[in-house]
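The chain below stands alone and is given in structure tokens; this is the form predicted on its own.
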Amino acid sequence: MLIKDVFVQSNQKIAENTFLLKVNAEEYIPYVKPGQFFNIKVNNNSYPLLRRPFSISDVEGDSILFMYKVVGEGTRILANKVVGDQINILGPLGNQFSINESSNHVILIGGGIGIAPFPYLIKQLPNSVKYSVLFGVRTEKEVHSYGLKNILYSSDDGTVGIKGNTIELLDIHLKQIAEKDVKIFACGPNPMLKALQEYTNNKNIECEVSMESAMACGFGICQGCPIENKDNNYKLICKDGPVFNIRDIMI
């Protein structure tokens, strides 16, 4: 875990409301892991106080990315940062996906700018493992491709791919594809989380996935991200994720 102030390569809008930022991190490198986040304080003053996680979306070269959209103060003011701008990251925190050639097949599924983890993740996997991206959106407009290939989208408005949510492209999907060894990997809002967790459950389907949290430290001092287990007890999405079990959690 390294604390240090990096430089602002580029600040790209790449879909509605969401920005792809890139930073010089070369020390930080040999160290991430898919699946972990960083912690970015986005402006050198004291507001605002906390700092923001981010997933590491990719790495390219001597440069870590961080996808993210704009939903409140932190992310705003960092959606006006530019080329040269300073920021400090704090990281790389948490754990990371569990990758290996167990599987046939990995269907990784986004909602949103859930998304952001799997560019990284698809550079990880095995060439071996063949590999497919389930995107749920709100509409159209927010649809991107950074790092993405083998796409297939679910819209609530029908603009894009089938009109509906993820689960109910991850339930056609199954059938197209007729996999028998298949792994989900899986971020976004904790609606669709839930309804995964059921799904899998029920299909008996290995699926690991990335919890969201507000994370002030990002290293389990402040206790402030405590999700519940099977056994009624709590971890800390920051320290003992993000990335959990599906079967070893309350969503």
Given for the second form:
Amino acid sequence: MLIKDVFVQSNQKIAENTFLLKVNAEEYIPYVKPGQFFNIKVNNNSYPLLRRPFSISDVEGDSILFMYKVVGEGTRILANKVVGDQINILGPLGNQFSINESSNHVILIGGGIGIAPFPYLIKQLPNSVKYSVLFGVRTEKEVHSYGLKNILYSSDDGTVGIKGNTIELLDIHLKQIAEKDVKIFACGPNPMLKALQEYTNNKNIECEVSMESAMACGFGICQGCPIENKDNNYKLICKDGPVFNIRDIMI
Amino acid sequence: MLIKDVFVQSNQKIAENTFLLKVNAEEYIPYVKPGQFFNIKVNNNSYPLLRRPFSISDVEGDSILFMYKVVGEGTRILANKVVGDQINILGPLGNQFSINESSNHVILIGGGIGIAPFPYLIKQLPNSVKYSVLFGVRTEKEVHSYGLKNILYSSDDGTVGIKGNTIELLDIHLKQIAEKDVKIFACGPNPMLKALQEYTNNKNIECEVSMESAMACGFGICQGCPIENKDNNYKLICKDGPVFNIRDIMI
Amino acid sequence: MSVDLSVNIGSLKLKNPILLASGTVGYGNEISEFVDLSKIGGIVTKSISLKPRKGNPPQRIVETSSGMLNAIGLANVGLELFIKEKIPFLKNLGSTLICNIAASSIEEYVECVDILDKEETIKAFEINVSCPNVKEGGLIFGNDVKAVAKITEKVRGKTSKPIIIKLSPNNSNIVDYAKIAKQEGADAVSAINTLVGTSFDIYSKKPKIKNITGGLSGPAIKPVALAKVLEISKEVDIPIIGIGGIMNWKDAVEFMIVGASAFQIGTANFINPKASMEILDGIKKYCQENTISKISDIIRTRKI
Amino acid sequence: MSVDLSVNIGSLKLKNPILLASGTVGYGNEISEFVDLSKIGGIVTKSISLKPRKGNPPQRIVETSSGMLNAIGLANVGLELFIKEKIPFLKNLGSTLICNIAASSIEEYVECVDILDKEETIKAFEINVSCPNVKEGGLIFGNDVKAVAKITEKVRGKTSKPIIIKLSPNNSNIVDYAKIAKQEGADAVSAINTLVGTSFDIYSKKPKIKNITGGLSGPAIKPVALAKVLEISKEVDIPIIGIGGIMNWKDAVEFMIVGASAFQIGTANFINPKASMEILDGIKKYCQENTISKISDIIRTRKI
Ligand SMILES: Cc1cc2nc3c(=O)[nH]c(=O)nc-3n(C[C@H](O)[C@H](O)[C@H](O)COP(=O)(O)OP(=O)(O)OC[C@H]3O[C@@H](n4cnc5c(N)ncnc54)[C@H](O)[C@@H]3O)c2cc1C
Ligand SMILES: Cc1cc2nc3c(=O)[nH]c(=O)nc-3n(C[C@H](O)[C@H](O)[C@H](O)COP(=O)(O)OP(=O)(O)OC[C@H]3O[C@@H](n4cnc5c(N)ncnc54)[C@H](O)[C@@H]3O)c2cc1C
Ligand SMILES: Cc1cc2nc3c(=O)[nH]c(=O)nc-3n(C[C@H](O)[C@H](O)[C@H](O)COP(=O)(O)O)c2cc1C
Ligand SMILES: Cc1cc2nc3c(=O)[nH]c(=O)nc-3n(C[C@H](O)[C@H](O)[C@H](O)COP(=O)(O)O)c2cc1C
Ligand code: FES
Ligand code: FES
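Can I have the other form now, the form predicted in complex with the partner chain, not the form predicted on its own?
Time for the whole complex; same chain goes first.
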């Protein structure tokens, strides 16, 4: 955990309302793991007051990349950053996706901007592991392929990939690949993750999910980001997560 | 009174912490008078919340120029504006310096950034009227000559002009010019204006001053900017001023 | 789709729920350059007292984080001039006029209402028992349930026009005030007036406001104002006019959903004098997009 | 120039006036990566109750203009685990530990203090009678002068360590609470806890916080907090710990000038975990530049 001012190296639009922000972050590079996130101060005043959490989307040389969608005031400010601007980042925070060589096939499911953490996760997958990316969007305009390969799409309006949601896509895909030893990593809106939980529980498939929550601190001091686990205790998404085994939590 | 988004055409540093901001403001041009001011929103969010009042410093073609000193959050934000940025201006506000042809000699006294309204005032002086500018600064670094002529300086540290304040400079100057029919326009910190009040009252010299006050609205609806007049009533600096005959007010 | 934006505050029918808050638009003269006062719900005048009040010495205002403190001290032209000059102006503009009254004694409240009741242009009274910036006539009443009861009762006796009691947030039991107001015959309550606050200069060590403390308004207080509206709305069956930090139509709709039948725009007028007109457009669009045919249908639709 | 930054809160001597506020740094574990806890005045622990508390269901926090609402619901590890795990950690770091206690009955307050009094590492108790986010154990006491009197008296009977009563801003008479606290033997009061606030989603019409209302903190409330400190400081002769919206050393100095003997950093820790260290540097420089040899000399130096 470090707090530092870093410089914007690029900030590109890669799809509708979706941007890729690159910052120089040399000192962080040895420590960052896929699934972790940073809590970012998008301004140097009190408006907005709080930091904004963003997953590590990729690492390139001495740089960290964040993929983000413009949804409100904070991300709007971020989208206006230009090369050379400073932002203050706090991280890396949270745990990580647990990658191991045992799975035959890894499936990455991203709902909308939930795709963000996967470019870096893909880079860290052992070469031996096969993977596919299931990318669910509302409409074609949200599609990009930054850092992704083997992508299958689903869209709400049918403009790209199958018309339907990522769980339907997953169901089809699982039949197609006919692998036994599958592991899923997923990130996206809660309704999707809830449906995924039911699906993977029924089929008994290994699955890890990255969860979201409103956060004040991002590192365990505010208790603002609880998630209930299967024992009816609260875990902190920022510290005990954001990645959880889908069996362990109540979504 | 109009509210409009205008574009920054230039924003140049002209002296230590002092900037000249040029905006396109075609629609305002027919109405602006020397001594009036605009209330400017330096951002498009609530931080800072309130507008900031700035005198009309000059008019050039379709553009209005503001001369400002960086003193706090609002002016710092203003100083970061670049060509093409938008700001929202409300004005023109307040009354004006009353220029007439009867005075033989006009003396403009600016204490620090109090010099701001004079470039435009000078442009509006009838050709027949002689004038001189007394520019008081703390130190040489604050000196510039934007839109000014016939400048005499005083400085606190003696690095430029006489070492002393603008009232001392005025006293010397009045002897030098030996004019009878003098009119003074002044703007600057309250202690300077207070001293000036005593001086001009004693010598019975015509004098108009532009006053400052914290302001919320700038056009008479908040009652936040009172100044006591000689009848012990409150006038509003934003509406009844900012220019007052120095005899009429309690400084 | 045409939307019915009208709302009722007791017997007071408003074109729409947008009111301009007392003390933030004077008597309408200046703001009328930006706002068509005949188009919005109404204007609440700067607090009027029997005699003119000079108000507090400067500095009267200071900015804070997302807010501002003011200690104007109820500067106003007094009843006589108000009747002679201000009312005719507002009448000409065709705006709905709510007259806000502040006083330093119960008798003064009564006398003011008695005199003003004859003015046809005045459609309702808002009784300010919650100004934090004057020794008498403000919070001294606003934080005393019995005083508020008495004022409401006595004023009720003098007018059949709607009476709105403007409540202070500077206490722990705003519900008690709303209850007593209702019980003594008030038609509505407005909430909230400003929160007591202060700010000091660390070099001069002096308060930035001459009056030492001032009233905090603006977006900073919106969460507090909403909580007060919610509290009243849960416990007392009386129309509420929501006030506090409303900057745009979303804030306004939030107040209505939480429990307000109408709302007032205060500090926003200083920053964007056209705020009320923009809010009018905004709430109309919101209704259209969400197929709400009467805005009064959203009042108190909170789901909790 | 060397500056003496130490201050006294009754018999509690602090290295410097900087405390970390309850609920904003847990038990110090995480913040210790950013702050040398032995260098700042002290840490006030998250409110501890007799039994562990799970806290409120999510969503627990929401941002507002220059502020945030929280309804954590006093989630804490409980007394036992606190003694076993948290105290030793803080002891090792050499930090001055002030233990904040929240309870749902007077008896529970007393029992907690009784048990914790034996812990040498604990240098003082801060009694939270002002949490707005739980039904019992919070504001129910904080807005009842008699309850605060009783709690103070009973707790006083159980410990000779300094007792600090943490006051609620959600009432009109904070002075009465400070007076009663002093009278019943408290060594200091801290002011303020959060203001009750809420925020709703205008599309779902649901409160953004599951608990419906939450406590407002951050720069938005600073003017209110300062006014409360001023009010107490004018009327009651008791050390005050100032809290509310302190983001930087200037804010901190402002609180001390107005009347605070020490101050707590809350919400700022979330945004800048190093805030307290930067404030330490800041107040040292302020003293040096203004040739103040003892920071305690600036306490209550307001000029009004
Ligand atoms: C661990 C984690 C990783 C994330 N990674 C990414 C990412 O890689 N790319 C990306 O685009 N988004 C990511 N998000 C979501 C992102 O944090 C929000 O979209 C962002 O905070 C919105 O800020 P705003 O000011 O634009 O929106 P506003 O709606 O104006 O924000 C208001 C408040 O709500 C909070 N908030 C709003 N939406 C969310 C959300 N979905 N999750 C958490 N808090 C929210 C904000 O932080 C802020 O406090 C992540 C969230 C978490 C918790
Ligand atoms: C009629 C009028 C004309 C002015 N013309 C000019 C000009 O041409 N050039 C220029 O540089 N300055 C001018 N000023 C002063 C200018 O408004 C302030 O310097 C500016 O508001 C400071 O804002 P800030 O956010 O940088 O400072 P901060 O200190 O952060 O501001 C905090 C608050 O105090 C107010 N404030 C601070 N200083 C002043 C001040 N001197 N007068 C009034 N309010 C103040 C701000 O408006 C704001 O509300 C004028 C003021 C008035 C009233
Ligand atoms: C400068 C100023 C003057 C005010 N004067 C009055 C007043 O005379 N009478 C009154 O009842 N309220 C007065 N108020 C309170 C407002 O009507 C309103 O209740 C408060 O500002 C909160 O709303 P806001 O956050 O939208 O400003 C005043 C507020 C401000 C900012
Ligand atoms: C997330 C959060 C949790 C808090 N928990 C507690 C608590 O457990 N006990 C307590 O006495 N105060 C608690 N507080 C209140 C703070 O200690 C402090 O009084 C308040 O936040 C105002 O200070 P600030 O504006 O600097 O944050 C909490 C505040 C926040 C923001
Ligand atoms: S965000 Fe603060 S504890 Fe998780
Ligand atoms: S600044 Fe509002 S009345 Fe003058």
